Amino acid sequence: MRLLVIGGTRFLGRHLVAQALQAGHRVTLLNRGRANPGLFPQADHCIADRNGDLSVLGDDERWDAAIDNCAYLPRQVHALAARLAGRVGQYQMVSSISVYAAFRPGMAEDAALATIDDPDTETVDGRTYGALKALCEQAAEAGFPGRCLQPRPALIVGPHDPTERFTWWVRRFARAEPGGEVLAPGRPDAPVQFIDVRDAAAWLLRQAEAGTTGAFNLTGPDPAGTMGGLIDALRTTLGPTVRPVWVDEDFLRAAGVEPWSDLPVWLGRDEEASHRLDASRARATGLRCRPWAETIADTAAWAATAAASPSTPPGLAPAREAELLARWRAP
């Protein structure tokens, strides 16, 4: 196949391109050339800002599939569609589960999508992100009618993750002293869903080969996971003698601890339905999720040589965690 990948040198795109090249596909990358510019010398590189002139793509090039990893505004999709009209077989607009207006357990792809009062906004933040992704999906359908795939990933984790969310837990258990304690939030049976970036990339590539269309919740595991299962997998893989201390959600919230940001991956009881999405449609089209232990071990190996990426990484600072554990035990 001939693939056009928008982005392709950071997280999901990086793994996708590596797998595509290994499979023998010809890959063209369209990006600004800023992130990891030395990657993939065997690919064709088109250096341009997608928000500007796209003539670098040429007028005669054709691709079997275009995979767009970094569309956040509908105008970006419209512009790409105008440039690629009639020259792309399948278009994949990598979306997000944030497109949903609300979450309920077992929710499938036909659930209502988020809307926004100011659809022309250029501000992408917690208020606008999901609704703008939904508008990007609509732009994709309009620009590539009958040829559009809309993957909706949940939390993507694994090596080269720039967000440090899942990686925070890996680093936390990796630095734990033998026999030490780690704060475990909420209930062990609270649901948890995420997907290894390599499994997501493999599924995207498989759907490009098949020409699949439509929307798909892209997450794992199968069967569903729990916070207790994640903590056990972290402990078994990285620190068998580490002792988790389960701390009640109400206590944590009263202490000002925020799910997701202060304790990544974990969601409070009012939000945990977003960890219970139905991904059976993706599994029916070939999604396979590797064991959590493999994801943890490989992420730990990468994190051991990688600096934390965000300027303000998520997760509790060690002193704050120790303070909370002391207060939890206090009479």
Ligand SMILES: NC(=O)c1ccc[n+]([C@@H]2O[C@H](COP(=O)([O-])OP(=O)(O)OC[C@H]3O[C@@H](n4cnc5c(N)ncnc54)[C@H](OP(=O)(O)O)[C@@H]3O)[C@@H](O)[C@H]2O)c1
Given for the second form:
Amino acid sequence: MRLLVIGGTRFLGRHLVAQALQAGHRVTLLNRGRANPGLFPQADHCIADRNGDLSVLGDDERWDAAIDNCAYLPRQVHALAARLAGRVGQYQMVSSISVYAAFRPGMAEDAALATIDDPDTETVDGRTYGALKALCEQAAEAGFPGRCLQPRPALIVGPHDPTERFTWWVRRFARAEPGGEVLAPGRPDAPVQFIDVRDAAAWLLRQAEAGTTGAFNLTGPDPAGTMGGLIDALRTTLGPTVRPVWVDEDFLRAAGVEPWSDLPVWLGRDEEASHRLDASRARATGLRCRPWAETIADTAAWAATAAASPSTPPGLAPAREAELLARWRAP
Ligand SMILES: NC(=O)c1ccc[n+]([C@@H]2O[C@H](COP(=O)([O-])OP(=O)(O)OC[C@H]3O[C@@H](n4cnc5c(N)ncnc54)[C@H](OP(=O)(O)O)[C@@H]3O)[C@@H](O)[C@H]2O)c1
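Next, give the form predicted in complex with the ligand, keeping in mind that what was shown is the form predicted on its own.
Now the full complex is given, and it begins with the chain already shown.
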């Protein structure tokens, strides 16, 4: 198969390209050459900013599938479609579960999508990201009619994750003292979903090979996981003697602790429905999710060699966590 990957050198794209090359596919990469230059010498490289001149993609080359891993604005999809018109088989626009207008437990792909007042905005942030991705999905269908796959991943985790969300938990348990305590937020039975980046990449590649079309929630595990299951998998894999201390959500909120940003992965009860999506369509088309223990062990091995990359990484600082635990215990 001839595969074009737009944005294939950092996290999801990097794993996708590695697996595609491993499977013997011929891969062309389009990116700016900033993230990990020198990666994948065996691929064909087109160095360009997708927001500018795309003549680097030539006029004659054809691809069986194009996987667009870094589209955030509909005009980016329109520009790519104009450049590639008639030259790709399947087009994958990697979307997100953030496309949904609201979440309810067990939600499938037919739920209502988010909308935006200003569809031409160039500001991609927490308020606009999901609705702009929904517009990217529409732009994909307009530009590559009947040939689009719109994978909607939930939280993606694993080696090379630049966001330090799931990785924060891995680092937290990896540095815990034997017998020490770790703050565990909310309820052990609160739902948790995420997908190992390598499982997401394998599914994308499989759908490129099959030419699948349509929208798919992309997350694991099967059956759905819980915060207690995650904490237990972290403890078992990284610190069997560590003692989790479950701290009530109301106490944490009153202390100014924010779910997701202060304690990554965890969502408070008002938002936890987004950790309970129906991914049965993806499973029926081959999605397989590895055990959490494997994701944790591999992320820990990678994290031990990689510094936390965001300038303001998420997660509680050690002193703040200790102070919260002391206050939680205080009579
Ligand atoms: N991470 C998650 O938890 C999550 C969850 C749901 C959905 N998603 C979606 O999954 C996709 C992959 O996310 P990711 O974080 O894993 O991305 P990634 O693979 O790290 O992708 C970044 C890639 O895009 C390239 N790139 C960025 N801007 C570019 C531009 N203007 N022109 C050309 N290439 C450009 C980068 O290379 P250069 O910098 O060298 O150009 C790099 O190769 C995204 O569409 C995201 O919205 C992610």
